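Only one chain is included here, represented as structure tokens and corresponding to the form predicted on its own.
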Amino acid sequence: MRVLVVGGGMGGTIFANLLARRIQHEMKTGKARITMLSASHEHVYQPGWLYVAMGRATPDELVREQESLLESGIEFHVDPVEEFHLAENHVKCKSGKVHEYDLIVISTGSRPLPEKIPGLKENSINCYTADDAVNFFKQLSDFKGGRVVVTVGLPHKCPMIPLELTFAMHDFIKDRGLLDKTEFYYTYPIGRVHSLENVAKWAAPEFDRMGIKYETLFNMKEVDGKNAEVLSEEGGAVKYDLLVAVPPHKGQEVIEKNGLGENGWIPTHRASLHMEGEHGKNVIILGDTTNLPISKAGSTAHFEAETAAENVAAVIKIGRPVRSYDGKVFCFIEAGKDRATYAMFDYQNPPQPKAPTGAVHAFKMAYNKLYWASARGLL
């Protein structure tokens, strides 16, 4: 079986590594082959940008050579796919090369689009790239006091980042002795402070305790940079001195251009992770690329990849898949510089965040170092 993995992020990398270890014999005897196509030679630990934004990490700590993370035997090419021909079981890359497959795994991720909201890109800071995270740190370090406004677009990846940024900035400003000169104002598009109800029920009292003000049902319409105001679809206006954005996201442009899914999200079966529709039998979707109604988080991609790798190995060995994805997600929630909690949930069980502790924060900091083993599929 020829397995083609498109995308070298967490989902694609973990899937390829787990599958390669499960089918070592088949790969050695030529009965199976794994090829990965990526748009970059680098693999980035994206949750780490939060720590760069707070001056607690540097960008180079969060990057590895993609090929160094892959099991031997996996064929790797930096050659982004431009055309998906699912009916004919092949793709065409930027180089012009055509790759045929028996099974394709699409895990191309998502992209922030601050430009989707007029004025947002020019007048706000975010931490979704290395440059943006460094700029975030510089602007936060130069901040002398005033109103810090957090504005959130949906959907976005890393579901806890609006809360984490707010808590982290609070402690950053507190350590600089500027808390009495600073007002934090958090806005959110729906009728609570987070999309997950139990996370919202936990977070709102934390905001109250820390003196963080919040406004819900606030959907960004535009940013008026001249008057330093964020305007909402509901007719509201919020003044700011420093505007911190969680921009709305879309899937990758190549998914939209090939007509595989609206806004770059591919319709995906919630249990099998196969693409829905005519050609779905030979197509698996992982991570942010799915249209599943669950958080777009690294752990989502991780747990999906485990399910998919076990099933593909089973199909190769015994002719049929053996398990279903249950919607499992696990998200750390940094509640400041030295406390954290977590949200663990699936299709049937909502999250139940506990009081933040230093122990959970220490676990998260350890995981930041262990991530590279996780990408290898060893954790």
Given for the second form:
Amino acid sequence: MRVLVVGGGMGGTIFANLLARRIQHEMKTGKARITMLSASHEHVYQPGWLYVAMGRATPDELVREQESLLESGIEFHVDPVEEFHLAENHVKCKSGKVHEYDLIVISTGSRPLPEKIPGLKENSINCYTADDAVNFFKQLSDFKGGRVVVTVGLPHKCPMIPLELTFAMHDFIKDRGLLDKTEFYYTYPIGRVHSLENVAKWAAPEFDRMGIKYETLFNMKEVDGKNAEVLSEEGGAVKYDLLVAVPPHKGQEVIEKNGLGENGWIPTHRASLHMEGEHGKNVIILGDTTNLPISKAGSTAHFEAETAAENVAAVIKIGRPVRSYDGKVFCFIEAGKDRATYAMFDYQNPPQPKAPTGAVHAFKMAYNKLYWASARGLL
Amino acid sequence: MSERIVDARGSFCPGPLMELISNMKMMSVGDTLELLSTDAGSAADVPEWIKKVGHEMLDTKQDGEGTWHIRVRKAK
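Next up, the form predicted in complex with its partner chain in place of the form predicted on its own?
Below, the chain from earlier opens the complete complex, with every other chain and molecule after it.
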């Protein structure tokens, strides 16, 4: 079986490594082959941008050579796919090279698009790229007091980031002795401070305790940079001195251009993770690229990749898949510079977050280093 | 005019209302959407948001398996 993995992010990498380890014999005997195509030679640990924004990490700490993370035997090419020909079981890359497959895994991720909201890109800071995270730190470091407004677009990657940024900035400003000159104003699209009801029930009293003000049912419509004001679809208007954005996201342009899914999200079966539609039988979708109504997060991609790798190995060995994806997600929630909690949930069970502790924060800091073992499929 | 179905059953995060808002951003004025949700809160929080923004509620009902079917129209 020729398995083609498109995308060298968390989902594609964990999938490829786990599968390679399960089908070592088949790969050695030429019965199976894994090829990965990526747009970059680098693999980035994206959750680390939060720490860059707070001056607690530098971008180089978050990057490894993609090839160094892959099991031996996985063929790797930096050559982004430009055309998907799913009916003919092949893709065409930027170089012009054509790759045929028996099974394709598409895990191309998502991208922030602050330019979708008029005025947002030029008047706000965010931490979704290395440059943006460094700029975030510089602007936060230069901040001398005033109103910090957090504004959140939909959909977005990393559902915990609005809370994490707010808590982290609070501690950052507090450590600089500027808390009495600073007002934090958090806005959120739905009628509570987080999408997860139990997380919102924990976070709102934390905000109250820290003096962080909040406004819910606030979906940013545009930013008026001249008057330093963010306007909402609901008719709200909030003045800011420093605007911190969680921009709306889309899937990759190549997905849209090939007509695989509106806004770059591919219709995906929630249990099998196969693409919906007539050509989905040998097409698996992982991570942010799915249109599933679950968190766009590395953790989601990780657990989906585990399920998919086990199933593909089983198909190769016994002719049929063995597991369904149950919607499992596990997200750490940094609750400031030295405390954290977590949310674990699936399609059936909501999370029950505990009070944040230093121990969970220490575990998160350790995980930031252990991630590279996770990407290799070892953790 | 088009109609879309958003299956947000079992969605705790981002949850049915955030799924609805994301999808309505992709729709044109006059398009309709049917949200499937297993969260009883959707029957209250979706109409609250629809009313606040100025879209149109069409129908809300719960089927025999406990799924809420909430139909809305994009009005602006």
